[in-house]
Each structure stands twice: as C-alpha cells, then as structure tokens.
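As a starting point, one isolated chain is supplied in structure tokens, in the form predicted on its own.
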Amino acid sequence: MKITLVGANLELEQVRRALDVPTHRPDLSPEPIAAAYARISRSEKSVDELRSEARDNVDKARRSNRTIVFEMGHSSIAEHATFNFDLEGVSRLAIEAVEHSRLASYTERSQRYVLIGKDIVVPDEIRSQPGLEPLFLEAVEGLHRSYRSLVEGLVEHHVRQAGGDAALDRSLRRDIDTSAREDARYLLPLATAGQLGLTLNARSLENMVRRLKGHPLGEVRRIGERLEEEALAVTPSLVRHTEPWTWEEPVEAFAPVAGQREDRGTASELERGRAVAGEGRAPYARLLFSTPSPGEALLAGVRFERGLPPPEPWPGTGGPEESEGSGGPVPRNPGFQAVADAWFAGAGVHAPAPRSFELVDFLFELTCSAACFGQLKRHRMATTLAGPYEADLGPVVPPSVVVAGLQEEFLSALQSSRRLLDELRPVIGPGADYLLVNAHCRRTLFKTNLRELVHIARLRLDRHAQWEIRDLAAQMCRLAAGRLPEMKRWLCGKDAFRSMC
C-alpha cells in the first residue's frame, strides 16, 4: 500500500513570498493535479508519473483539462482543484446569496459574538438613483445606533439580574456580553457589512459564479464576477461555463389555484406566531408531509442491508390508506424501536444516524427571522426553498428585550426604517431589502430526512444553541416524533443525549 499526500491548501501569498514571485505562476496551479487524475482511468502509468508529466507541461495539462471536462463532459475532474476566498466588505444580504450554494464550506463573522461596527454596504440600486443615498444612510445608521443602545441596555439588565458588577467574574461577564450582542443583532440591517471565508472546488465555483452573475442584486452579480476573475488567473482550464441561465417564468404558473391560502396563513398559525412581545412573532413550524408508515419503512431498510428480501409491497406504497400525507399520531413499531434504541445506545454523541434513516422524509413550512434563517440554511443537505422576507409578517422580538423593558425602543427603530422601505420598494425593487433587519421574517419550505433531522436535533436542541433556532428545531422534532414515536427520546440535543447514554 502507498498513500501519499500530494496536495494541500496553501496560502498563495505565502507561496509567492517564499518563491519571490509577485504574480501567479502556471506551475503553481492546481490544474496539473486535475489533469493527472483525469488520466488515471485510461493510462497504465502510475499516478506519480502522470503528475510529473502534468507538472512539466502545464499548457498540455490545461488543454487536456478543457477536452476532458468540457468536451467529454467529465466535470468531476474539476473537483480536484479547490479554492479559498476571502470575502470582505460584502453585505449580510449578499452573503446569504453566496451561501445558497450547497457544495462549499463557509465561515462567517458571527454577529452573535462580535460587536458589530458601523460598516455598511450601499447597494448599487441606491447609488443609481439621485437623492436616495443620504436617506438610506440615515436609516441604516439609525438602526446601528439603536443596535448599540440595545446592547448597552441588555448588558445593564443582565448585570442587574446577576447581582451587580461586584458579583461578576470574567466568564459570567463574557456570557452577558455575548447574550446582549446575540439579541441586539436582531436590529442590524441586512446592509451591514460582513466577511466570509469560502472554500470550494472548481466545479462548484463554476456553478456558484453562474448563479451569482444572474442574481437580481448588483452587489451579488459583482461578487460572481470577482470570484470568476480570481479563479481564472489560477485555473483557466477548469472554470468556463459561467454565463447565467436566462428563462422567463410563465405567467399562468402564478394564477390562483383551488385551495390556495389567500391570507398567507391560517388564523391558528397567526395566533401561534404572536410572540410574548405582543407586536412580534415567534418561530413557527408546520408539518406538511411525512413518509407514510415511517417505522415500517426504516425497519425494512435495515433488514434489506442485512441481505433479507424486501417486503412486498414496500411500506408506504401499499394503498391509499398509507399515502395521506402526514396524518395523525401513529403507534410504535417494536421492531424499529429496538433497532433505534440499540443504535443510539451504542453510538457516540457525534456519530451520524445510519444511512437507512434517509428513507423517511419530512416536509415542513417554517416561519422564522433572518437571524434564525442564517443558521437554518447551514443545513445544506436539506432542501430549502425560501420565500422573500416580508416586513408584514411582523418582526421576531427577542424575549430578553421584552423582559428588559426595551421593547418600545426596539419596535420604534424598526418603524423608522420601515417607512423608507415602503417608499423605496416600488422604486428599486429587491434593492430595498437592504433596509430589512435580522428580526424580519420569511417563510421557508424545508424538506429533510430523518438522518439529517437527528443531526439538526443534536446541534440545535443543545443548551448552547441560540434560542430562536432551538425553539424552531424543537417544534420540528415534536412534529416528527408525532409520526415516528420510536424516535421521540433520540431527537434531542447533545447535552440530553450524553445524559441518556
């Protein structure tokens, strides 16, 4: 056996300094590795020889890549080249557009832990309209002032609750500062500048660039263009088809249909959505569909992996009584209960659920704030279809703001920016979204399987999780457990899991 590390992420600036070269050199491109690996399937040579040949003739390697990836259609070869990008001075709204891509890794400056400064992004749509920039700056700067005031007010409240400054040690003071920033950030506008570390391969980059260059926001289109420019300087043979898709949505697709909800929500939902603040919302989850006969389907999958014959018919496909959507509570399946208990009792807290758990799906309709959605979207293996942010849904008001008596100040700050938001919407369309804040809500269709839901539960129901995503995840898990009672005790946070095992 021979296993050799032949490549690893290196900071290009460090390489340039070490070699005393100011610009990109072809022999420092990841393209030779991609070209060598592309030849593995059709060459008798060792991979060492293939890599050596590709390194010695980069132009030939690039021609080979273009032929294999784009003419022969073997796009997976581009996945052997990876990139790391720093994104700085981009808005929270634009970062959300970037992070829509599944097959990438992101690390974003957290508004929960960092005291945010006054850096903001003025969108292209505002700059292009005479007289709008001063109004926009006044509104977002006002939100930032309110954010700072809210941080101070929440810190004072938490200090009083803890018994005053004299009772605070360094750890408790840090927790108080974090809690205050975490909840005050609900007032930060989506125009707030942030920074992001992005890692992805060339194939994923090409897809991301194509999507970003077709985005309705000018800032997002420029991000796509800059990502493309930077990548082409290093790997011109692996990033090629980057023109955005163009298609027109058929008007008839948006005509009213029978049974469509005209009020965007039932009375019971809206009642459930009222927060303790009186004028805000709480996160809300509704189960739209789940796999019929989930316990039987999971047990059948486990048996199939052991070489036993599949049931006829497969659970959930036997007749109309099994295919009526989510339905009501179902009885426990002793067979699957034994499998689930044995698996989780023997697995560690960080072990993923078995792949057979992917046989059971859940489709939820979720309503949550931008602050919460920023965490929800990180579960990229789920199918997430997010609607637009809607100021009319009502903001999520953090409970600490209410308890501290700062609710009026919070809502007043939102009302000031809301007036300008309503004025700008007809003028600049989606560019007005920069005036939305983290407290504003959107509706999301969220389809996940049981395996991913176990992961969501471990992470988001843990006591360290942020309160809104914890509330939303708890609702999702309760609804799922209603259809799959065998999983009720195992859909829990890491802290609860450790106490059970």
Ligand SMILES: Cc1cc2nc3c(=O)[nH]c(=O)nc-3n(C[C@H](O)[C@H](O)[C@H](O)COP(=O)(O)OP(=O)(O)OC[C@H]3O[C@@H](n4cnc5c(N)ncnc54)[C@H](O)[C@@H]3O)c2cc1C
Contents of the next structure:
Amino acid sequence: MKITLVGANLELEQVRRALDVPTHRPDLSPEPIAAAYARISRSEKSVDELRSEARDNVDKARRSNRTIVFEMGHSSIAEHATFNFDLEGVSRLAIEAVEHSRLASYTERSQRYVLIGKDIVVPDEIRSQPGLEPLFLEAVEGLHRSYRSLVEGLVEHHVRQAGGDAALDRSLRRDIDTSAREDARYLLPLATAGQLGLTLNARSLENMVRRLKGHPLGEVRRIGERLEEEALAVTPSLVRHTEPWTWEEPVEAFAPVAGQREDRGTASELERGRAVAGEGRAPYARLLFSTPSPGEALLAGVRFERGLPPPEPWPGTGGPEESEGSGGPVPRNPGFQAVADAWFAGAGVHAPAPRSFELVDFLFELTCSAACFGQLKRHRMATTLAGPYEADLGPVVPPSVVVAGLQEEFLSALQSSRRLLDELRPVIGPGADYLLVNAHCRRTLFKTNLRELVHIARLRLDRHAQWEIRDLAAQMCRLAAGRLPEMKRWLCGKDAFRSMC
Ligand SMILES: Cc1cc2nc3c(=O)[nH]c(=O)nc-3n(C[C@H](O)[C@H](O)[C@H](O)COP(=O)(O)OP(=O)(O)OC[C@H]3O[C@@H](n4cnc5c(N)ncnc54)[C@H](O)[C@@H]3O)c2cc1C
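Switch from the form predicted on its own to the form predicted in complex with the ligand and give that structure.
Once more the chain from above appears, this time first in line as the rest of the complex follows.
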C-alpha cells in the first residue's frame, strides 16, 4: 500500500514567499493534480508519473483537462482543484445568495459574537437612482444607531437582572455582551457588510459563478464576476461555462391547481392558523409531508444493507400531518425502536445517524426571521426553498427586548426604514431588500431526511444554539417525532444526549 499526500490547500501568499516570486506564476496551479487524476482511468502509468508529466508541461495538462472535462463531459475531474476565497465588504443579503450553493464550505463573521460596526453596502440599484443614496443611508445608519442603543439597553437590563455588579465578573460580563448583541442584531439591515471565508472546488465554483452572474442584484453579479476572474487566473482549464444562468418559469407553472389556494395568505390569516395550531408568531414550523410508514422504511434499509432482499412497496398513509397527535397516535415499531436505541446508545453523541436514516423524509413549511434563516440555510444536506422576505410576516422581536421594556424602541426603529422599503420596492425591485432587517421573516420549504434532522437536533437544540433556531428546531423535531415516536428521545441536543442513553 502507498498513500501519499500530494496536495493541501496552501495559502498563495505562503507559496509566493517560499518561492520568492512576487506575483501569480501561470504554472503554479492545481491543474496538474486534476490532469493526472483525469488520466488515471485510461493510462497504465502510475499516478505519480502522470502528475510529473502534467507538472512539467502545464499547457499540455490544461489542454488535456479541457478535452476531458468539457468535451468528454467528465466534469468531476474539476472537483480535484480547490479554492479558498476571502469575501470582504459584501452585504448580508449578498452572502445569502452566495451561500445558496450547497457543495461549498463557509465561515462568516457572526453577528452574535461581534459588535457590528457601521460598514454598510450601498447597492447598485440605489446608487443608479438620483437622490436615493442619502435617503438610503439615513435609513440604514438610523438602524445601526438603534442597534447600538439596543445593545446598551439590553446590557443595562441584563446587568440589573444579575444584581448590578456583573462588571466584576468577566465571564458573566462576556455572556451579557454576547446575549445583548445576539438580540440587538435583529435590527441590523441586510445592507450590513459581513466577511466570509469560502472554500469550494472548481466544479462547484463554475455553478456558483453562473448562478451569481444571473442574479437580479448588481452586487451579487459582481461577486460572481470577481470569483470568476480570480479563479481563471490560476485554473483556466477547469472553469469554463460561466455564462450567466437565468431562468424564468413558464406561465403554465402558475396555473391554478385544484384544491390549492392561490394566494400566499395574509399575515392575519397566518396568525389565525397558528393560533389554531396553538403556536405563537414566527418561528413557526408546519409538517407538510413525511415518508409513509417511516419505521418500516428505516428497518427495510437496515435489513437491505445486511444482505436481505429489497423491500416490497409498503402501503403508506402519507398526507399532511399538522401536529403530533392529529390523526391519532402513530404506533411504535418495536423493531425500529430497538435499532434506534442500540445505535444511538452505542455510537455516541458525535457519530452521525446511520445512512439508512436518509430513507425517511420530512417536508416542513417554516416561517422564521432573517437572523434565523441565516443559520438554517447553513444545513447543506437539506433542501431549502426560500420564499421572498415578507415584511408583513414580521418582525420577530427577541423576548429579551420585550422583557427589558425596549419593544417600542425596537419597533419604532423599524418604522422609518419600512416606509422607505415600501416606497422603493416598486422603483428598484429586489434592491429594496437591503433595507430589510434581521427581524423580518420569510417562509421556507425545508425538506430534510431523518439523518440530517438528527444532526440539526444535536446542534440546534443544544443550549449553545441561538434561541430562535432552537425554537424552530424543537418544533420540527416534535412534528417529526409525532410521525416517528421511536425517535422522540433521540431527537435531542448534544447537551441532553448523555441523559438519554
Ligand atoms: C452554536 C453555533 C455557533 C455557530 N457560529 C458560527 C459562526 O460564528 N460563523 C459561522 O460561519 N457559522 C457558525 N455556525 C454554523 C456552523 O459552522 C455550521 O455551518 C452549521 O451548523 C451547519 O452544520 P454543519 O456544517 O455541521 O453541517 P450540514 O451542512 O448540516 O451537513 C451535515 C453533515 O454533512 C457533512 N458535510 C456537509 N457538507 C460537507 C462538506 N462540504 N465537507 C465535509 N462534510 C460535509 C458533515 O458531516 C456535516 O456535519 C454555528 C453553529 C452553531 C450550532
């Protein structure tokens, strides 16, 4: 056996310093690695030889990549080249668009842990309209001032609650500061600049660039162009189809569907619906679909992996389930209960659930704030279809703001930007969304399988999780456990896991 590390993502500056070369060198590229792997399948030479040939003649390696990846369609070869990008001074709204791509890794500055400064992105849509920029700046700077004042108000409140001497205890003071920032950020506009570390392979990058270059927002299109320019400088042979990708659904997609309502429902109808379901305002989860007979589906997967015959189609119930208990209790499946108990008790808190758990799906309709959506979208194994932000659905007011008596201050800070938002939407379309704040809500269709839901539960039901996503995750887990009672105890956070074993 021979296992050799032949590449690791070295920082380009490190490489330049080590080689004492001032600028990009065209032959310093991940392409020889991809070119060697591309030829593995049809060559008798060792991969080491193939790479050495590719390294010695990068131009030839590039020609070979182009043929294999783009003419023969062996696109996965492009996955062997990886990039790291810093994205700085990009708006939270644009970061949402970037992070739509699943096959990539992201780490962004947290608005929970960092006190946010005055960095604001003025969108192209505002700049291009005479006279709008001062109005826009006034609104977003006003929100930033209100954010700062809310941080101070919440800190004072928490210090009072802690007996007034929290300044003496550094760790308590740190917790108080974090908690105040975490909730005050609900006032931060989506025009607030963030920074992001992005790692992805050339194939994912190509898809991302096409999508970003076809995006309705100018800032997002420019991010797509910059990513492309930077990547092409080092890997011209692996990033090629970068023409903007736009798509407009045919009108037939909007034809009435029998039995389905045509409008999205007003905020008050939504509220009434939630009141009937015994729920408050957002965050709010509703189960639209789950795999019929989920316990049987999971057991069939477990048995199949052990060499037993594939399952027969099993009779299913399916259909919408509003909440645990509606439609009568779902019977436990003792076989699956035994499998689940044995797995989780034996595997421990850090082990993923078995792959067979992917056989059971849940489709939720979720309503949550932008602050919460920012966290939800990071779960890349789920299918997340986000509807537009609907200012009428929100805002989500953090409970601490209400308890501290700062609700009026919070709501009045939103009013002026909301007025401008309503005025600008007919003029500049989606560019007006930069005036939305983290408290505003959207509805999302969120399809997840049980394996990912277990992972979401571990992270988001844990005591370190932010309160809104914890609430949303708790609702999803409760609804899922209503369909799959065997999982009730195992859909828990990391901190509660030990007590379940
Ligand atoms: C308390 C808390 C604080 C956080 N703070 C921050 C923060 O400050 N900044 C920030 O940017 N994020 C933060 N996050 C988000 C966090 O980093 C994750 O992005 C998020 O929780 C999604 O989970 P995940 O990455 O484990 O996997 P998911 O995307 O949910 O995927 C599920 C599993 O699939 C596998 N997987 C998916 N994609 C890949 C991949 N590309 N490579 C390898 N394995 C993969 C992993 O095993 C993963 O656990 C925080 C999360 C929590 C719970």
